[in-house]
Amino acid sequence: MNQPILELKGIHKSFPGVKALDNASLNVYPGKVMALMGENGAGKSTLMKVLTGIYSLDDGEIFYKNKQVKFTGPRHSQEAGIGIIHQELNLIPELTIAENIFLGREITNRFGAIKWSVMFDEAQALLDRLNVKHKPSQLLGELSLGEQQMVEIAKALSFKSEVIIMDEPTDALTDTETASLFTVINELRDEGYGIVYISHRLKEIFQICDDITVLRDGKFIAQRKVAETDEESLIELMVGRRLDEQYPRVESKHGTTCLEVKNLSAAGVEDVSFTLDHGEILGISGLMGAGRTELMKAIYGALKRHSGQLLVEGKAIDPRSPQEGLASGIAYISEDRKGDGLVLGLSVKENMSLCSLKYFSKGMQLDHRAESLAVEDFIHLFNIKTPSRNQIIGNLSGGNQQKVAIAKGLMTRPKILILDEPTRGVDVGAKKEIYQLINQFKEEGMSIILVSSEMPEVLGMSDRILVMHQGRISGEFMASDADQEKIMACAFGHNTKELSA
């Protein structure tokens, strides 16, 4: 293997009550894609923040181009040639593509006036290189998420970066956008760039990466060549144990009908009808833009319904807001946990009990002891890794934030739990724990709707599966009759009758 362009050796970093990194290491090679793998909370993001100078290291060494370095902040590391593309894009939709690429370092003349033509020409050259079919003068907010991701890469290249770090780059991309991103990554690799690729999607690791570095509990565990490992052994390195069954479906008898949806229409949803039983997991599949989230929000009251009826346990309901949805016994866990699900500046306890305070109120007073006991019960039940219930939730890993978001919904004591992409951005170990919890609620008689873009998840966990296409139900299958081919055919517009013909 060639000489690393970037080496992190024996990195230690502690926070009050938490040892985030404990002798962590990483090598990045020119012309190679290095996967950085580990469960949520393994230390991946912390290691990248230490590298780029957001956090100062407690101990260890960083070598870049054979010289020991210590970056004082993101701008320092960027100017040295290390670009990072964060999971949440750091772009401003109201500015143009060129303004985003050169934000804070605009090309100016000696009097300080911006040289727009030069800046637009340089931005155009970067866009052409990445095959982005937009003008530098176009507003960023008019681009798709995948195209915005390309602008982030253009921004990194504009710093003359030689190392590019990509943190969950495909998390919100369509399959087409992901394929375009992989084409760019392959081109960058061929041009000699060193790339760090952080993702929980194991399939992508084997598709795009050359080598794998695994962290666990802040420690360096192993470095492997992709060609010399497989999915099962990689999972074992990440979680420290074998996961015998990735999707632990529990067979149980369904109860009576809990939810009836009759001829529901809303923005992005057209004449949808279905039922959901007590103790049933109903999977909702379909391509991005098929109307899955819109349907869930219309049921929950977060999206206005144009027509249709909703019945919970035979009683008609008419939720016109999320509060009314909760009052009707429906809890919705958003796919966007940071935007819609959690308040990142509040504590674990405050987030978890936010929608359930009525259960801990005595007159005008809040029973803080009862609230704290209930939160502690969920922290234990969900195995949430946090120093205490008072920890700011923004400091937790993505998987632990997701567990808190689900616990928040459950604390409202719902009859119906809607989980919209519940394991997006969550590692395999945390996924297994979430699946086991879902099964536990199912056995207790809760009705669950599972919306997921991951086909194996829908097939592995659901009792029954609905497929959506352009706002309508295009297919319905019992789990025993479903397979990926049938679901994909319905997702592209074929209906169940056509498949059985």
Given for the second form:
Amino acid sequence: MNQPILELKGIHKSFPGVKALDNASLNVYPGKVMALMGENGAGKSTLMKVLTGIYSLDDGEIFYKNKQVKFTGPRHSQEAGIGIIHQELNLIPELTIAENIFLGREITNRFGAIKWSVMFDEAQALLDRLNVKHKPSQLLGELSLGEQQMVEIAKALSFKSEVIIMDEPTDALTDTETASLFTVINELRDEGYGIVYISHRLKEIFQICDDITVLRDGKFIAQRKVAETDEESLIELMVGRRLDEQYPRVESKHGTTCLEVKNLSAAGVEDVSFTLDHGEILGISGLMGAGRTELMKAIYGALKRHSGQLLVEGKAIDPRSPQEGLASGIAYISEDRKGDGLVLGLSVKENMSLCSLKYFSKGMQLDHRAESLAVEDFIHLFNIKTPSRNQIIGNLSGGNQQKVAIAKGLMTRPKILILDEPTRGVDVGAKKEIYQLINQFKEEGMSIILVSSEMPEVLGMSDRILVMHQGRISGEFMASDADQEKIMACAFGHNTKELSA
Amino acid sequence: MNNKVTSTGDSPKVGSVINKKWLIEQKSLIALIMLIVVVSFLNEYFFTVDNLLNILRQTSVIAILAAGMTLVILTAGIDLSVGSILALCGAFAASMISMEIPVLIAVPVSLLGGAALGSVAGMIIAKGKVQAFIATLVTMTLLRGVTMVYTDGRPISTGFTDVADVFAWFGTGYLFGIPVPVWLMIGVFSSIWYLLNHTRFGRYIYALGGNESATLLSGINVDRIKIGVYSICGLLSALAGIIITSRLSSAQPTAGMGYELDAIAAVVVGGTSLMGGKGRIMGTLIGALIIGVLNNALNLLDVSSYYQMIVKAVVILLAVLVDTKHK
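Moving on from the form predicted alone, kindly provide the form predicted together with the partner chain as a structure.
Time for the whole complex; same chain goes first.
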């Protein structure tokens, strides 16, 4: 194998409470396409952000063209010749193609006036090279997503990039657009560019890539040649680990059916049906964007349902807002604490009681004593580490914030508790405490839906597991029959009929 | 970080920590006191009961507007229409009084009218998903136009009837030696303080301003909160209009022009964040008093009105800069 053009060695990066990268490595070779693979949260995006200098690295070395480098930001790395095409395109629809390509480095004359003809000519040359049949003077917003992606690539090429990184480039593309993207990638490879291809889609990896680097838990696991590997062994590399004793499963007798979902459809959710018993933990697995959060929000009433029926304890419910969801006995703990889970500027107390203030008021007046007592109870029960109940919640660690979020849901005395990624951004110790709490609720007969991207968590905690793929349920397993390979296969959309027991 | 941890062992140390924190938290109050002390030395008439009551009475209108504005700004909104609602409701009250409609009917009707006008802006914002700035810019312009049409551009006198004499009490009367508008201001601030600190509605206002999507997902009717705060703001604008009309015995069609900016300034000087979710109602009272004392002092010190504006601008800028520094 020839000399890598870009080499990342032993990269370490920690965030408060989380080790995002732990000895991660990546080699990019000129004239080759390197796939970067791993589960959600394996550290792929973080690694790219460290490379381009968006995040500073704690430890490790980056070599580019045999020289050690340290980029201070995307601008810097791009000028050095490393172009990144992000999942979300960074283009401005209101500007022309040429303006987008040369944004911030317009070709100007001595007096600062833009030399339009020169800019259009250069843009045209780039577009011709990528087979884009549009004029550089056309507005970007008039192009399809696939064509916009080509403009991103043109922009990367205009920097005289030698390494091009594509993060989930085909996510928004149609099949034809994907095919033409692959043609371009093949041409670029032949011209000697080094390409990094990040994708969840196994099929594409085998179609377009030469080598594969696998990351897991921020660690470098393996580098393989595509020709010498197959899907099975790749999934095994990505999943890898053994289940440890972190998940103290409790067996409990299931009660009667608590929740029944029939043929539910909503934006991003297609015809989903399942049931949930009292005292059961139902795990929901799947890749990012599989429609898990949308399904949960649709059940809770936070997302409009297009069709389908919901029954709680045999009675039909029709929640059209979170208010009605809560009133029906459903509590939803968001995956996004900062975004729509907590009000970070308010105190622990104010956050915890926000959903259930009606239990703590006499008429319209708040009963501060009752509220404080209940909050103190939960702080104690959940072992929440905070100087006081009046501490601003934004100052707590992720794990403690999450405990407050769960307590907030429990205060509404729900029949069904939906936990969406309850341990995201939570350190190991607090994780275990949260698992124990979840088990405790289960023993008390609460029905729990656990949405998680962490495979071991789903396997270790759930009684039953549903796997989602593109808005549909692609597999259902009893915990005893499930393993990571089976779930991963369903998450990638393989047919489940031959796999499920 | 742990300023709130009170240990009885080393009280002097804890005391000094609390002092520093207290100083930072009370900076607007300290600024007000310092302002009063300095002006008292510069002018002997300033620190007299008469003048201080005068300041309070002059401040009351802006303070009452600022109280409503505080609720709106806490939800991360803004209300530019307070001055127009003040004028329209003042004119409406004046014409009712001139028709000898009893005060006990005229005043509540005007207040409810103000609340209704405010709720229209609230509905445009909540249901129509229009930005508060635009929605209230529209109602500000619209209602000023309606006022002009309604008054035909001329002042409306409350007349010389017994009813008008009773009505005049709101702006010119005294109760236990203190002007009625000052009592009204105290009543408004106490009520809003109670609302913000001791009711669910108040808690939801802070939550909404802090994180709207989290509040929505917590099962709170966000639209109702928004409509509620603009209605209260409208009601208080009407109250301010009644005070001005009562004091002058007539309603001016141009009354309250530009008051929205004074009210916003009082809220901001009082330490409430325009981003929403953070602030205290008593801060607004202090903010309004700082601006009131400043106006009065500059007049007493014979500073020309041209320079007054410049000084006022500098003071507002300083207040906001100090505030940002400690956040």
